[in-house]
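Below you'll find only one chain, the form predicted on its own, shown as structure tokens.
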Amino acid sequence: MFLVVDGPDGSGKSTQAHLLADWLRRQRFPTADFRDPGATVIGEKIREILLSTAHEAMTTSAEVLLYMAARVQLWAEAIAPALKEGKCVVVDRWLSSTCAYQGYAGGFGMEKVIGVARDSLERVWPDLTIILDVDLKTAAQRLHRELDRIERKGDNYHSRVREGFLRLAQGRPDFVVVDATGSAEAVHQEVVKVVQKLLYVA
């Protein structure tokens, strides 16, 4: 089963991705996990540029191709490989992030977003994403460290951010939004239960 975590900066998703993925190694599912963008040689070095408060002057259009080109690189070193080996997988954040911040809060379009993607990826939604909701202000209380170029993009955007996350989610049976507000232990245990009826765990 390919597994994404996903939500707004400070929602947990980083926690809950290696919650998650710990507890379905405990369960004896073989299972890799991962971090997009990231993970990769490529994808780590494209992630510095995204992310490097030096690089303001970045278009909405520009972190869109870069997001998706260290996904595919993802998907070609390490989700297809662990994959076909029969392994899950976990990952944070998918393609769901574009579209929820560059497409939606950027304004670049997320229908926009996943025709990119179409056009780029071999496989483009995961069997499951876990959207983690969150309130700005306990979001901003749990970022205790120097906050990256996309982070200090303002409350107005990350509002729509979250917005953006919530009607991507919106009548579809492969996303679960779940309230992320509580503590990180609560917050696993809710995610073990959406995962568990997909994958028939007692």
Contents of the next structure:
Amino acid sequence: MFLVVDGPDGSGKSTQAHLLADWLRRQRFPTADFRDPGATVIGEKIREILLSTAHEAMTTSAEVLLYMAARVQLWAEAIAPALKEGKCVVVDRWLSSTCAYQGYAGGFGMEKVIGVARDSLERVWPDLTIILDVDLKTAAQRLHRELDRIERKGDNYHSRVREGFLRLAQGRPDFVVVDATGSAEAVHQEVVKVVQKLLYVA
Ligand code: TMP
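Let's see the other form, the form predicted together with ligand TMP, since the form predicted on its own is already up.
Complete assembly follows, chain above in first position.
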């Protein structure tokens, strides 16, 4: 099973991705977890380029291509082998992020982003994408550290990111939106319920 936890900055998705991976391991499912962009040597280097505050000049199209390049590498080096070994794979962000950030908030177009993904990725969509939904104020309160280049894009951009995620999820049976304003434990329980449903059906 290929599972993705995604959502706006400050939605708590990294915490939830870790909690979900630990929960799956406790249920005795061999599980691998990765972050996108990252998890490979090339992906981590691309991540540095994307998030550096020195790169203010980067265009949205360049962002799309770089996020996609990191993802292609992550798929080939980490996700595909893990799935082949029969593992559950949990990924912190995926194509849904490029759709919401660059496609919707950045104006590149969600359909165009999906087109680039279809041309470059062996597999485009996971079995399940969990979108953690959070309002801007709660999200901002959770971001204590120094902000990266994307996080610095401002409230207008980030409210469009949230809207982008919700639009993308609308009417898709492989997407579930979870309210992420509660405590980490409360959100985790909701995430587990959603995944249990999928495991039960599968
Ligand atoms: P993370 O720190 O939440 O893992 O993600 C790094 C930043 O990159 C975050 O601000 C969201 C942004 N991002 C995009 O803009 N597009 C993408 O496709 C992905 C995966 C992340």
